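In the form predicted alone, a lone chain appears below as structure tokens.
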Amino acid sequence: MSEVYITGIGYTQVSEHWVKSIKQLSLEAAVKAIKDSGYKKPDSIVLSSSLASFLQHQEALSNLIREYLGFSNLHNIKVEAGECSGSAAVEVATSLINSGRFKNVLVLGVEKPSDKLPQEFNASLSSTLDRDYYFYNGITHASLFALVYKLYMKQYGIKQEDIAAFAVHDHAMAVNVDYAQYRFPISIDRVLSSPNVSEPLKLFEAFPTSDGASALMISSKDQVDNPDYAVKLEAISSASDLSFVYRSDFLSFNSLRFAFEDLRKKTKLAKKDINFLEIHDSYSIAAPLIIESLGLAEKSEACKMLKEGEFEKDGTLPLNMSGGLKARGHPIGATPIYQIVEAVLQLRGKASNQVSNAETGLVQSMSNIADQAYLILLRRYK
């Protein structure tokens, strides 16, 4: 297997882009990534968009974007894996490099839910669940996470304010992040006084409606021109789990545990080697469950670690320096690529909330209630 590097990054502001199309957002992020890579011409485009077929009624999007970028003859493919689509796209691009077929692959993630009404967006997102069972009975992602929320508080005697504090943490980080959607702090009282989405889950504990595009230039080692900017894509690991209703333990995300075990076997990674972590905290309760399922905290201890400052920039495990899904935003198919962009900035020493001497970062993404999960390990170029 050849070594694979990220040689360029690009991204748009995460927002509700009323006057920009999905093609325009894609172009903006792609051009930035190509420029950042030293104007490498991609041999292929791998596109991630989970909901464009629903929201924009657009299929064959990778070929459409290829043409919009001005490439007349270029290999392209669209990858869809729910909320994991961006990570799956990176996995495909890495395989194309490892095979020796291509030298440079442009990975592009884009989503534009603001084109539709909220109920249309929610219906589209719910399509990642088993439609015959969940959608038919009106069960949404929010209602499933609300159920987990109640179980977690009951099982461990945790107070809601301790879980909701993860949303406060994300907002505090996003203040300094120029591409984040919500760049303002928020108090725990404001979170808890917001309306219920699905009791006990509050509106300000849930991800917002987010448009955005993010891009990576993924290259073979012989294409690395600037070691100060290139970041090694050390390993990718993925795993899956039973659908939520069939699990024996609703408070353990086995897909994360399986993926982390696989990653550690591949890389000999020790927990102490992780300098920062980007996680898929679509709802506040997801954060402690992810951290504990990865084995980075004992069961019920993640909230305590947050309170003690261990997830701050200068803590033992800096968490979501980008603002996470709550405050940076969650443009579904683009989200994992935004997470990787943040990791690259950290490893370049150019992040807004820069972690001191960051050499190794871990990016975690998942779809639904961790039905499927990805872990991506990145290291500073050496």
Given for the second form:
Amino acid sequence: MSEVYITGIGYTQVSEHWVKSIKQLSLEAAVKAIKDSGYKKPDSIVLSSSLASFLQHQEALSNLIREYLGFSNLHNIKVEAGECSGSAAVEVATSLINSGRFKNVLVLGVEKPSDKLPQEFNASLSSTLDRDYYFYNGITHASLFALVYKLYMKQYGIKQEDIAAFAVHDHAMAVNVDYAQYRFPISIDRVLSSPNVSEPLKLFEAFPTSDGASALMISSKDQVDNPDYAVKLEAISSASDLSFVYRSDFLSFNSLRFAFEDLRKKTKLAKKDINFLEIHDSYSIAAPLIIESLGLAEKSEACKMLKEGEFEKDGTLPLNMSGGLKARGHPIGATPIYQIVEAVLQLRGKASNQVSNAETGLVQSMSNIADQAYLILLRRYK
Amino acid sequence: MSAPIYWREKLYRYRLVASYCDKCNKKYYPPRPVCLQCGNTELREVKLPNTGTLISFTTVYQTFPEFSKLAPYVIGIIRLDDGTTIVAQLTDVDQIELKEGIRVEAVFRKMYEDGESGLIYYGTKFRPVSR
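Let's compare: the form predicted alone is above, so bring in the form predicted in complex with its partner chain.
The next block holds the full complex; its first chain is the one shown before.
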């Protein structure tokens, strides 16, 4: 595809930032990314936020943030695509560079759900589903995953503890990750004895309320002045699927299958070339469905692969070395950019759970229950 | 929600009215203007059967402010007798042990209300068919 590189990264701790505003978080991440890029001045800011219009009642956010960052006049645009807004923002930034219009674009993702009560956050998240139908009927984001959870267990004869183990895995990884929200291990018993969100889905199988901002400086090749730090945005593929209620097969995410077919066509990527994988495991059950829909595990086999250690740092497919959505956290519009930050750290050889000799990483994001999905392939510069 | 948003959608919410593509023999609920398989824009309204079978269900504990008084409540995937699959709320299930495979029927019910003096919203839920 492209000759577009990530030349800088910046991010805040993922947490519940009671004392910081959406603007302050944005500033913190942006300043770090600009500094990390060797003080490049961006030609544009592409902002990703999905819920600020609900949570902060703020629109025209990119222009507001542009001013807060201290740029009196700078091109800016907000990109919104539900939970994969961040990936879409990277795609737009890449196109702006590939078109020749700009040399350096700052992609900035931010979300701050702790400004509202959890119920209101829940309601805002329902805005990424068709509210006329899902909200009206009381169908929550989590309830769709819960419905599929039961179908998955029944279809393949798999126990809840084997699926909930993905949450345990995420926490085990996050212990070492300095920017992760929950840096402590949890036991499977603790997960299974936590309250129901939407049964059988437990609280400790679901992503938390996470605030955070993350930023990337995306640059054309001639702007790369530190090859040891630059990471190539090798390819971006996206696809979409029918709304949940129209699907005939609930256990396969078509958007991911289509996106991966497209990615492999573009890059000739072989499965064995993927040195690590960051996935959008908003709920534990999402993990096996994503991995199997991508064809990186046979149907029903993902939980077995986890048990056999294949997703560990030294396994065949290191998974969510960042702690994933469960433990690193899920600041909605910023999440895909945190995933890419983790990939950049891995490819620089500076990650907390460093995969040895990592050259190629795959980042997967999606909105809702894979209504829309993105895959971003990243490669080490040298 | 506002009155206009509510009013224009009420037909399919009160009754199980779907859109039907003659070319694909495919029904869509909620109804839509264009067939997702063939692009046909000449879809016609059809009434779906009121009875079906429960495929999967979940009891929702964490929900929106509008539904929090109702929680915990049950959401299910239902395969109607003509094969159309829909996702809907279940009701009248307090005394019943729900199981996949049970028969359910559509009923007209209140969904939620905008506070003490606001609009009351109605729609379709499903309840187990009594034997």
